[in-house]
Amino acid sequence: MKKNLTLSEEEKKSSDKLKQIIHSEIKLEGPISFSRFMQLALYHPEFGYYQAKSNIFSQDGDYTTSPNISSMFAEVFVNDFEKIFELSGKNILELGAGNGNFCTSILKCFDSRKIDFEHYYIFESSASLIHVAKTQLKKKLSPKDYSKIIWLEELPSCFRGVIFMNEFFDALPVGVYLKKDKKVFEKYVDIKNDHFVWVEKSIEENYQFNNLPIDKLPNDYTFEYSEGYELWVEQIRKTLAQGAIFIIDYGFHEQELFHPDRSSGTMMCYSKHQSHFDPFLNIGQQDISCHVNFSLLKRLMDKNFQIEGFVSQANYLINANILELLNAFDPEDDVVYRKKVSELNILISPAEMGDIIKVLAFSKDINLQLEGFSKNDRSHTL
């Protein structure tokens, strides 16, 4: 194990308690699906990763996201959001708002530009992150703007405005599957000598994979599939009456995702700014995620929504004039300017987040021309 993946005593106690809970379930019910294991590892109400940890995004945490790198990330969405406000409701609904940084940056930008909005709705399942977000938002926003934030336990109906989600779909629990000998096997989690191990069960009917190109996959190919895609798309369908949806996440269109070079799947674990492939390590103290299948998302969304564009994060940010935001900083102020250039580089560089993270948008009952998709739209690849 890498040295800095070693847990503190408190972290180890929490991890051991969650491990025992999962052990007990397996002993009682037999091997569990990886989807169930991932659900417990990430979302157990007391010991799951998103409940047990509150410093996920910090320098001392496990990883970072675009809204936590720079306020410029949120600010470039404002022009497109404003267009949507003019055509539908002046509301934002953010799914999985984390520590609230995107909300903070957006509302501070609205305030400086005198952009009116009705409400900012937040749906976040982690109690610890809600506490962090509320503390930050109350501290950084005006009382008037803070009063317009509404915390949700379920999605509203007849929503009009912008639905925004950054790194939401990659964190949905997935089943893990293996294609071999022209059959599909599901990989379950069992216990052997007090350790978690993989076991395989044959799937006789592949009806749940109607949306995936299973027949085209080579032999000995591991892949992930989340039923959560369909569940959340259905939730969004019931929620959005008019407006637009922005999905920002890391992943690929299907041809890239199911490339032979990815025959081991795309599941990754993140802890203390390091990545590895062992989901059974430090359970409840590390993130587990999978690359998003944007082609599948499009097929599911096509039934009720109009696609507006699909670009890399770098393309969206540049199209939406993030480089102009840099002009607001004085190059003579060496410390600040260097910091902003560094932030920008992380957001748009192909070697950093620029290419691997994509921006996918849909609309309902409005006609849009969004700045972020004005060039290099890759919708045809989905």
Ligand SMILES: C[S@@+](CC[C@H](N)C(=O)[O-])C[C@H]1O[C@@H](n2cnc3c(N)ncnc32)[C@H](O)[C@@H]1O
Given for the second form:
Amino acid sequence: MKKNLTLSEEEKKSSDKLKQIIHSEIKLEGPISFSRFMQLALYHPEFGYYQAKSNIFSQDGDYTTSPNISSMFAEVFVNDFEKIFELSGKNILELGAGNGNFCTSILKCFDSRKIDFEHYYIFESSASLIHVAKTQLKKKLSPKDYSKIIWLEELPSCFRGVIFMNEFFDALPVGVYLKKDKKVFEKYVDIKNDHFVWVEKSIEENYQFNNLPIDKLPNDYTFEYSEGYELWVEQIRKTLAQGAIFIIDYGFHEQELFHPDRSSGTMMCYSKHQSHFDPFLNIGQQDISCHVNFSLLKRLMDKNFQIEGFVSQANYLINANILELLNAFDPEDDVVYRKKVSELNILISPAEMGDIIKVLAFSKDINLQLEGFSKNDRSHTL
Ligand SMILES: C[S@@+](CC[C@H](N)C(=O)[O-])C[C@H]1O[C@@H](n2cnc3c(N)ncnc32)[C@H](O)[C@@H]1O
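Now show me the form predicted together with this ligand, since the one above was the form predicted alone.
Below is the entire complex, every chain and molecule, led by the chain shown above.
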């Protein structure tokens, strides 16, 4: 184990308890799917990662996300959101809002630009992150704006406005599969000598992967598939009456995702700003995520929504004029200006988050021309 991934006493206690819970389930029911393992590792209501840890996105946490790097990330979406507000409803619904930083930056920007909105709805499963988000939103927003935030336990129907998700799909539990000798096996989690181990099981012959190009995969190829995509697309279909949906995540179109070089799959674990490939390490104390299959999302969304664009994060932010936001800062003010340039660099540099993160958007019952997709749209690759 890498030295600085060693857990504190308290973290180890929590991780051991979760390990015991998973052990008991396997002892009772036999090997469990990786999807079930990931559900418990990330979302167990007491010891799962997103419940047990509340400082995930900070310097002394595990990893960071675009809304946590810079308020400029959220501010750039405001012009496109305003257009959608005019044509549908002045509401935002954010799924998986984490510590609420995107909401904070958006609502502060609305306030300074005098942009009117009805409600900001948040659907977040982690009680400890909801607590963090509520505390910071209360501190940073006016009482009037704070009162317009609605915390949801289920998605509404007849929603009009913007549905926004940053790094939501990459956190959904996935099954892990192996294509070997023209057959597909599912990788389950078992216990051997008190340790978690992988075991392979054949899958039902007619198991559907929603048209993944499995025939084209090379031999000995591991890939992930989440049934959650279809479930969430169906939820969104039931929710959105009119407006637009933004999906922002690490990932690729299918041809790139299933490149022969990616034969071990895309699963990554994050802890203390380091990444590795072992989901059985420090269970409940590290993040586990997989790259998003944007082609699959498009296939599922196509049935009910109109695609608006698919670009890299860098392209969306540059098309929507993120560089102009720098004009608000004085280049003579060395400390602040340099900090902003450095944040911008992390968001748009291809070596950082600029290229690997994509922005995919859809609309329903409105005619849109969004700034963020005005150049370099790669929808045709999906
Ligand atoms: C990778 S984090 C991203 C957080 C935030 N959007 C950001 O960009 O900083 C994923 C978030 O989705 C939430 N989440 C995952 N599954 C969820 C579900 N089924 N319902 C609601 N929230 C969920 C997690 O608790 C977590 O806050």
